[in-house]
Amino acid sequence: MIQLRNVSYTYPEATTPALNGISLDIAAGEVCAVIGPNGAGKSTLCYTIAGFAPYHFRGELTGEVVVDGRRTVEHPLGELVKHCGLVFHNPLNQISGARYTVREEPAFGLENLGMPRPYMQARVNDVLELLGIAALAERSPFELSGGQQQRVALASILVMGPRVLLLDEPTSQLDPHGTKEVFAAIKALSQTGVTVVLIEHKPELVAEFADRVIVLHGGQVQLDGAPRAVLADPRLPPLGVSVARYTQLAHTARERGLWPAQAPLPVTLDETVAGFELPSINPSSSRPAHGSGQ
């Protein structure tokens, strides 16, 4: 679905590239999380896949970017956005202000495509329900909280039915409940064949919902693999990425003999609980041997 071949991108007047020789293949229906420190190139990667770099931001792009069978440099941005939806970090950058209610905001894009009214109404209702904001349908987007606005911005992209969805920190302004709802919606979309690339700084959620994790540093791919392997990798801190708190806990426990050396380090709460319940590290199971005099 997404192919990058030796892709580099340099912003106008920058002296070093924001992306430097990246090659990736991301399959249809895959949820791919991108993590890394500030300035690693995460947002630029999304902009490049969407075609915003170089069309919107200008700058110099080398290499080849193919999305849904289209080389981005061969198609105008207005054509690319029909197939690849980008949700920005700040929802106010995305809410049009041309419509007055939450219900009308997602419909705006469909109106521009000339979609029949019954289709638009049904499509908007489905997306608002999916994101848990149907009760806000008649309110102004500018009266909502930051987290609610973020979901409205996401709805405006989802309603267009893109085959590729790019999300730049989609839950940064959401509470834990809203975050879970959005991630569940993202996972449901991927199961329909939508390819999702998301920038996210919450390793526990990445571990639960992502199929793959890519670590960027200095505009290059440093780690790429399954969430459990990448998120527990000891090379993360030197790359400016914090490991999950559950991984840190288990690592400390291992140093004190409370976590089996052969057991993998956990990246989720459930894995951590299950690990501490293993017989080999359960204090109650070790007491009889300790008192046997051997």
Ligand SMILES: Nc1ncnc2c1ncn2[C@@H]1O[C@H](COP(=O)(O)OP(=O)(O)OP(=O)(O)O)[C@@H](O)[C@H]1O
Second form
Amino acid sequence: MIQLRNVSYTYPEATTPALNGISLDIAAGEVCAVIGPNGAGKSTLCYTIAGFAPYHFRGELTGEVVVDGRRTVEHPLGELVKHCGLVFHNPLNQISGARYTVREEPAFGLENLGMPRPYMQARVNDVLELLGIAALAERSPFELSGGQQQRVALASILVMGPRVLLLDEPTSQLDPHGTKEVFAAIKALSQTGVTVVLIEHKPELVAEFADRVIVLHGGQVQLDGAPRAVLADPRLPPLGVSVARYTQLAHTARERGLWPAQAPLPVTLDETVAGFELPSINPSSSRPAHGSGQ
Ligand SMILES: Nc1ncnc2c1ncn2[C@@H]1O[C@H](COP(=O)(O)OP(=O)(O)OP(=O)(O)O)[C@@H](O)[C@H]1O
Ligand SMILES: [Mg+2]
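Target state, the form predicted in complex with the named molecule; input state, the form predicted alone:
Let us now look at the entire complex, which starts with that chain.
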């Protein structure tokens, strides 16, 4: 669905490329998380897949970017955005400012496509419901919290029904409940065949929702693989990415002989608890309850 062949991109007046020789294939329906330290090129990767680089940011792109069969350089941005939706890190970049209510905001994009009104209303309602913001429909987008604005920005993209969704830290301003709702919506979309590229820092969310993790550093792909393997990879800290607390805990436990050398390190709380409950690790847990294993 997304193919990058030796892609490099340099912003105008920058001396070093923000992306440097990236080649990637992302399959239809895949949820691909992108992690890496500040300045690694994560946002730029999304801008490049979406066509904003170079169309919007200018600069110099080399190599080939093909999304849903279209070479981005051969199509105007106005056409690319119908198929590939980008949700910016800052929701205020997305909110048009041309509409008064949350309900009108996603409708704006559909109006521009000339959609019939009843279809448009039903579609907007569905998306607001999906993202848990139906109750905010008559409010002004500018009087909402950052997390609510993030969901409005996401709604404006989802309503267009893109086949590819690029999400730049879509829940950075959301509380845990809102984050869960948004991730459930993203998962449901991917199950309908939508391809998702997700920039996300929280390892537990990545482990739960992504099919694959790419680690960027210095504009290059440094690691690329299954979430559990990548998130527990000892090469992460030198790349400026901290490993999950649970992974660190199990790593320390392993050094003290409390976690088997051959067992994979966990990323989530559930995996950690399950790991410590394994009889081979903690023989006391296989005995009938007699104290709490302390
Ligand atoms: N508009 C711009 N003009 C010039 N250079 C830019 C621009 N935006 C980003 N860069 C540079 O491109 C490189 C990659 O930046 P990018 O924003 O893609 O990183 P990132 O991984 O998304 O970082 P963060 O975690 O801080 O969001 C950095 O060196 C950054 O300084
Ligand atoms: Mg960024």
